[in-house]
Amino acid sequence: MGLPNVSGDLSAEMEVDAFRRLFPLRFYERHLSESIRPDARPLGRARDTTLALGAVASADGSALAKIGSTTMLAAIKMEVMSPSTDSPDEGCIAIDFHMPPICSPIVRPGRPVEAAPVVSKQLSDTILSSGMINLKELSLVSGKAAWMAYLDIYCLDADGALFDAALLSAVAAFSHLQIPIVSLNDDGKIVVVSEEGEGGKLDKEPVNKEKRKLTLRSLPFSLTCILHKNYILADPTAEEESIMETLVTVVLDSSSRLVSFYKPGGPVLAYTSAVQDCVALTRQRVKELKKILDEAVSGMEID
């Protein structure tokens, strides 16, 4: 009885790994010709996705989102501000996207990351244009006080499709958000009532008598795809993004209405048929993400 050829198997594995490192595009194209990816996913399938609400106890709303290895932590902190004269009955939302060195070996300490402000702007435009949040719900006293929602999103692992995971974590954090109780102090200013003071007697009548949640409408979800020759790869990894550079991000709301379409350059033209295929893949992905979010919210209500 012969022994298994361990050295032969190891040699073959090393040859495959060397070929992948030396000729990454050819390596991927061999897989694409078989309609499969090196991680065994079909071309149109997204990675496994998980969502956990309430990940940051000190925040008013928070969520941890994972798409494959890509991991985002979103936290919302509410502060009282004076509304602008142009919008006296509206609050504001400020969004910051952070990429600390822990998220990727290409991120260096002390050096700004080009992708961070781009994703921040993209998130702000998407959330505001989607109509998910009615800014009038953030008003406290017309012309005098309103809520400023500070949303900070930290990328803990940058393994591709950063915007998709960041948007998912942002939507989930707003779904988890509870607006604090506020009251008027002796100077007539609005102050946040502490957790300890909620059970006791207040000197002034609370402006809002209990913590409340925002009424969210038209939740936006996105899917990033790679266009390479005649292939469309959904939810790319960081390696795939570095090899095949033409990215397309489609954002649809929960009613399948197009919110935005983003293509930051790339050598491949986005023909009508390719765009339609990307939208169809996004429509299916929105159903998956909506189900994941609903299950996470239901789990929090049971707890």
The other form holds:
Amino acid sequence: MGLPNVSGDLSAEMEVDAFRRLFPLRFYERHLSESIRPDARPLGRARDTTLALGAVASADGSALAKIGSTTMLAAIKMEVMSPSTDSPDEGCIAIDFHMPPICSPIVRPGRPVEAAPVVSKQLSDTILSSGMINLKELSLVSGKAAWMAYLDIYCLDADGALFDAALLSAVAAFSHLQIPIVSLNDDGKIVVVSEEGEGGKLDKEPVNKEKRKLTLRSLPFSLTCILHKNYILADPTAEEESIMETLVTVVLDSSSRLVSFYKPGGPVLAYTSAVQDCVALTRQRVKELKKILDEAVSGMEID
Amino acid sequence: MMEIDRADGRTPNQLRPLACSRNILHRAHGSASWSQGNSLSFFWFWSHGSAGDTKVLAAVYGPKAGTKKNENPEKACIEVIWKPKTGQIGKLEKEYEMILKRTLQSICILTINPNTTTSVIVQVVHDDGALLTCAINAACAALVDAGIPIKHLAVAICCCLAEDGYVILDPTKLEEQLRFGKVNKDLCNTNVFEHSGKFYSIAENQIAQEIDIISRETLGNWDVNGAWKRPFSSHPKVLDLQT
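Please supply the corresponding structure for the form predicted in complex with the partner chain (the preceding block corresponds to the form predicted on its own).
In what comes next, the whole complex appears, and the chain from above leads the way.
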């Protein structure tokens, strides 16, 4: 394989796969000039998204979200704790994002991944600031007991757009969440009422009669785009992210208000038109995701 | 624009006084300190900093031979280490490291010294709001002091979006936390500055635009006669880096 000259037809001298590995940027630019990507998607389209609620039976709320190959498993466990003194009638949410070595060849056991704490913090910020959950709903007995929701998201397959899939799985898990029934026993402690023993020794009435769901306002949905020269690629794969490094993540809520616009550096600068295009692409994507979530939730309720 | 009262008496568009100093650490290849706040005198500058003062110290070591495992050996690599003032390194520090790394990589000319690593260590001396912006400015000044080849300077400013929709620049920690909720640093980093008698408004996500300072009308884009096609956002009153 000699060095290809710039103007020549390179595919004649080298196999496509070899060219893709050796000159990834040129490979992509050949596709982008035809407004298509190697996986035959148009530039503004996201990958196929599926959602499955209740994936973890032992958790109080869980969801498995797949965007293309990127797979995220979210699970929520609820625990009773005493609320802090400055907010005695508010519960608490703890969000953590994990990237176990199964998800990607880049992640090695024992070495912490750079991306994991960043996505984790982004998720916490987005979920808490979007106002999706009213923390007062998580209160049980004002000043004494409140719910602590531990949301853990595990990445099972990291193929780009990790934040999008993680946020989708988190929102779906909260939509699926059912708060367990608890009662107050003699010592004044809250105990979880188990499913089986109905005729058990309940000294007092349960604090909440039946399992209830949280009322979620303004669900946040996001879309990550890559900026490269004057192209905007929606929902990148891991290969695209590693070649073209400028990422923009836009989070809108279900009434299309901007929750977050996140562009952490990168070689390409975003002009106003690029910003507006990214937001417009996200708006479209929010409609798609809302539909998918509604279908998944109504599918669960039928059962 | 509505007038609001800020705790320290600044107007919404007013920044705190800036101070920059270079070549502070003699063993580092380059170093700079950046502070935004009420540094009353040179001696204050060297002390902890008064209550209304965000101060960051940045040191640059490099270029050193070799790159890390997952980095591209055909380019130079930038490594950022963020040291908080107190406490352990957590997710916030990791996020700042990632943002700084990507920002600095976009301003450095990475093809000049391939297969090398330049380490930028950022030490928070005092945090009173606008911490990441202070760090970006300090890191850029430290890179300049070290002589790392860069395309242009990176400058940053923090602005805070309040619930009522008005914007204040360079918030203090109290403003960030209490009145205005979360700082939205990535959405609107903007500033206004004066150059050659004309006034310009700049934002992180767009090219500089000339404005009429009295009527605040936008007069058009300004790209330094075509020489500067990138947006720049910071205090253009970047102080003289004393030689």
